[in-house]
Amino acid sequence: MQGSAQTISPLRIVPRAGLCDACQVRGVAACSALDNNELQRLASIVTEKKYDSGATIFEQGDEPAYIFNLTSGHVRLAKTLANGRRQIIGFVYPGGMLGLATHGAYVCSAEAIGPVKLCRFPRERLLDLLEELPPLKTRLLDIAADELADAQEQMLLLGRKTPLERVASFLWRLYQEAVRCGQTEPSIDLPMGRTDIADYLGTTIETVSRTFTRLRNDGLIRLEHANKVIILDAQGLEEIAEGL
């Protein structure tokens, strides 16, 4: 199969039946809409996987065998084009599902930013378990329809937004995905690297570099080290985001 990463085995594999009340983004994933009775119908099909930094989770063109969502940590998704280039398509951030969007095969790779964790279906019992679980259907329907939404983002990001803009709206989503898991600190964690960034936002190592000094120097972040960021001013950076 293509990609460039290489392949990693997993830490361990157990079952995740009695470990989903202990789950830090219980309240934001999938099975968020599930009560007790139907999230132990789930846990009986899940596995949990651990994942060291730079393992591959799945590659573009396998058989799409899993569905996972992902509870700790970060993942990159990558395309390999037909002239050899690879592309970073997006990252993925706890609560967040991997392998949805499968026709005969994954259509992108998915690769472990740090140490990971996710929980580990499998997909044609998933599928068929979706007809005895409906808020499960409709919580997945969902968040398709948001990955749509996202992929229509990114496509006016890279097409629209200026440099500033993309690394704002970058930053912004960041911040909200961390609010959205509970997080009340203003700030952000870069698990990725600034090559990945400039790669996702479709600009030079060099673009970010300066689009980040000057937030800085402007009073939006603070930059605590290379891998966080505080948020000075969540209102300035999100009227750069959108345009305003």
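Residue numbers count along the first chain shown, from 1. Everything quoted here is computed from the prediction, not taken from an experiment. Compared with the form predicted in complex with a further copy of the same chain:
- Comparing the rigid parts between these two forms, the hinge falls at E153 out of the candidates P186, R120, E153, R222.
If the one shown is the form predicted alone, what is the structure of the form predicted in complex with a further copy of the same chain?
What comes next is one chain alone, with no partners or other molecules.
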């Protein structure tokens, strides 16, 4: 579907083209809006960064100096209340953006779940470049609109769904996304731990655990191990997720 990635362009000097040519997420990331020429301009301001498992990529309240594009690994975005209560705002999968939502400062922290690689763009320079790359600006607007729609779905989950419905929704969403990415087996890999899931779903680790057990006992899922879920009854799962 993106077979032109390996075309040879011998006449051009391509400072970092190798970096993007080999990119695993080029087809899904924001960059997919750009042709090779435009991509080169974008690549001219990028730095590739790696973080260890658990590392903080940026912190809530920091000056938003960079925008990131995740190329490998998983990231959690979290907000923390004074007394330590934590809400996970979202999980970022390869190809996703970090640092788009700001109000003059990062509004949440970003932490690596496992080892992570990402492309780092100086925010100001990227915003300047946006004026010269209209397709990229359009793409970012699309991404922002999608993230907004996701955020609103999550508000419905947090405000009005029971823990059972929350867990089912969570699994259902991950499954749908995996299918959309071409996966064929009815299974879900969970890169994050139970604590992260609980903090994402606005509940507790114990309730998440009990709910997994209940879904298993009811024959909707099987737990190959704690981080791999096999879906046995996709329709049943969806019905629970939708509150039917």
